[in-house]
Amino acid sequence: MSLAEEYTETSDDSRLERGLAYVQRNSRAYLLIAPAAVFLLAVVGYPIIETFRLSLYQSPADSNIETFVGLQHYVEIFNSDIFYRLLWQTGRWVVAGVAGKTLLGLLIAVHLKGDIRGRKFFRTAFLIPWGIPYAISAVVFRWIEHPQFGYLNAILLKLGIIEQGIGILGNPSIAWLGVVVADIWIGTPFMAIIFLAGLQSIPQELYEAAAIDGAEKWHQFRYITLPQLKSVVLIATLLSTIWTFVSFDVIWTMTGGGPISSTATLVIHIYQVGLQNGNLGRGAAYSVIGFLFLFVFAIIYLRIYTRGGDEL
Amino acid sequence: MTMAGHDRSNLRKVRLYGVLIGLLGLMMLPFYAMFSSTLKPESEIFAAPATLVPSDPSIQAYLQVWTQTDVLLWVGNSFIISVGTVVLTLLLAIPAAYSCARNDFVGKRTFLLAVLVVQMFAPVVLIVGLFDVITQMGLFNTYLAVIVPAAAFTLPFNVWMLYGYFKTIPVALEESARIDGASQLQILTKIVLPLTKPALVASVTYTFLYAWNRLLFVLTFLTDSAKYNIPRGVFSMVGALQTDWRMMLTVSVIGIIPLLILFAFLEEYIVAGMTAGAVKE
């Protein structure tokens, strides 16, 4: 194995022998994780390296010739207006989406917390939007927001809020809102269930003591629920941030990034440039930039996740 | 309890259920729009503004959908892809999780953390590099082109879920089986896995749903329309100029029925899985 060869080059024989003896002693343990490790290296590890490599090459869609261009893609990306527009559009997409999911999820969880009748029914019903294909949710929202035949316009007309049907998804200045609504709808159940689990782990005595002290509902929420829920909220919003950042199916199905790229995010652009237009090099460079964002999120997540220390 | 206190608690209950039902209504609205539209005849679905209640409900769309679309094919493909992903993921995850739970070895921590990092690496930022791998492996346009990446991205959840669960099973159980002459494989299949059932159900459900729902891999790695899954099939019905909304929504309803059945039976496991995936304890 190449790993063993590398090892010989950098260390003396006795260390190698000891290392081999160790591996032999634990051979079964290594043998059992090997398939998963090799699989992940091939399907995730290698594409990561391949993406980095591709990002340094010019690869025209119509030929196999790859020309090494160094950091040219990155220079061009950082000097382009598109990149900064994508950052802004991705930012507002993530912030609006995560805020909506968190607040709505919290609202649902707080109301599901008590010993209520039909909790299993409510819990299952609230969970359903999370479990169905994003592409299906997306077409349903596309239908609801349809400028002529959509239910949203019908309701707004009936309530007298608007006088004429509006086409949300066709309007570059508000289309992203039309997509965010669908994304919030899809992501809220996860937040609600995670928050509910967090709420149920708060000791009931805290509330009883507060009630005896005459604390009002709002104060109980402010001084007991929120602080106790802090780490759960942190983890859940962080995960949600990552998922919203990389969300593809919803935007792609609802608008394909349009109209005039107003709903495109960084990942939508990766797909358009790299796969739709076949400019693998440029797409890869955008991917690497996407990695960097994910990397920052991942580090924060790992820090929170392993804070206990004794987990592993 | 005094009368006033009783009234107040009743009022609180009314308010609680009011808010809950209101929120539920909001969440169910898209399902209503989807389902009620499929009950409309062709002339009514293209009425502007939309009728909120079908004036003359009929199941005609459900009768037409079998002959006018490939819905059965898509559902079948979704099953193939989902089951394939579940099998592949478990084959990889069970040994790895078991090994980590039972042994202490150099590299274990690295492996588990690396797996966790994979979960952060969303497929879409890898799609360009992944495209290369799939074509090089000669998987393009096969079911495996979808199953392999789906398994890679569900593997982290499965490893962690099962690892956590295996650790709670007492080693003493396995040791006594070993004294009785059971082999390693027998211990795993006859003793450990049956005890792991709740975690396995959560793992299988999560993986199945993931593979059932994903559009990206099918969109990118399958061009053969005979291999489309449900999301891809629905997506293919969105026309540039004309969309047959009635058929598309009917296909959507049919496509989510298996999931609704799954949810009704496995709700607790799904919740357990979701919670374990994100938050400790």
Second form
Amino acid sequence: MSLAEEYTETSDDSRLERGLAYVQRNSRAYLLIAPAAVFLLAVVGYPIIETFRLSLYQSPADSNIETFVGLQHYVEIFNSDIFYRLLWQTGRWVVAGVAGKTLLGLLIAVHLKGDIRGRKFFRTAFLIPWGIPYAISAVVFRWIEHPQFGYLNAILLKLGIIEQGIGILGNPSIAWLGVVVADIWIGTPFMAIIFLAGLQSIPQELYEAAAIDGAEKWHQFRYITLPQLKSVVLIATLLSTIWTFVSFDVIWTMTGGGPISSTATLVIHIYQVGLQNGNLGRGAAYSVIGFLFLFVFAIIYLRIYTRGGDEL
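Right, the form predicted in complex with the partner chain is done, so what does the form predicted alone look like?
Since only the chain itself is given, any partners or molecules it might have are not part of what comes next.
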């Protein structure tokens, strides 16, 4: 046996022994989390595996007969123009929604952390949008943006910005903006509360020391607040991205994916193909693609934010 082989074998044995010793030391912890792990595998792992299996079959919703077609659904999806249009519309929806909720949530949290009059009232009031069912909020915004009876057009007409009512949700070019506004209104309270909790955990001594050194408010925000909020922003934006990506209620209630499919996202299309049109195999293939997008995004996102040895 060469020296290199002997070293490799010794190294592998040592690594295995360390691994076994680590498991033995933490055997009680593994035993305690075992029921939760089994439960998660049952309710999360099985649907994922079944969806992937279904994507390999031609499976009409009105029949029990399944025909194996392999990767045919994936090939047809990647060769279709609809898929790439859906990717663009989904990306636009997610980026605009998450950016709006993050910026507004951070702005609200910074002001709520300050010593303002009625702070407790505002903290409670900002939770109201989060507590209203998404479908009801979407209906309210559909009326707000109504071209004849909506408050938005009434205000714009009063200010002289427009000369006649605009049918926002009926215009394929700007309908997505009308839906994004509703989504931002619904999701901002969650971001604000999460950021507020993070802000309150930052030691006040850091700001006092910075003030003594002559740092202005903007520099305190940039060099103290943002770095200290890094892990909170990571978790909040990651969750918001996933929730916005899979969001269905708001879009479906306000526009049904229209007009001319201009507000349809990948999730809306999965519902239309799989359940409305009864093509379960094609809908499952779209679902697998969406899952892989989110999975890869989450891994890349976590690696970028944990670069440098920081841990969540």
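Positions refer to the first chain, counted from 1. Every value quoted in this text rests on a predicted model; they were computed, and no experiment measured them. Rigid core here is just the name for the largest C-alpha set that superposes within 1.5 Å across the two forms.
- After superposition on the rigid core, the Cα of residue 248 moves by less than 2 Å between the two forms.
- In a rigid-core overlay of the protein, residue 47 has its C-alpha displaced by at least 2 Å between the two forms.
- If you fit the rigid core between the two forms, you'll see the Cα of residue 275 move by less than 2 angstroms.
- Here residue 297 exhibits a Cα shift of 4.4 Å between the two forms, evaluated on the superposed rigid core.
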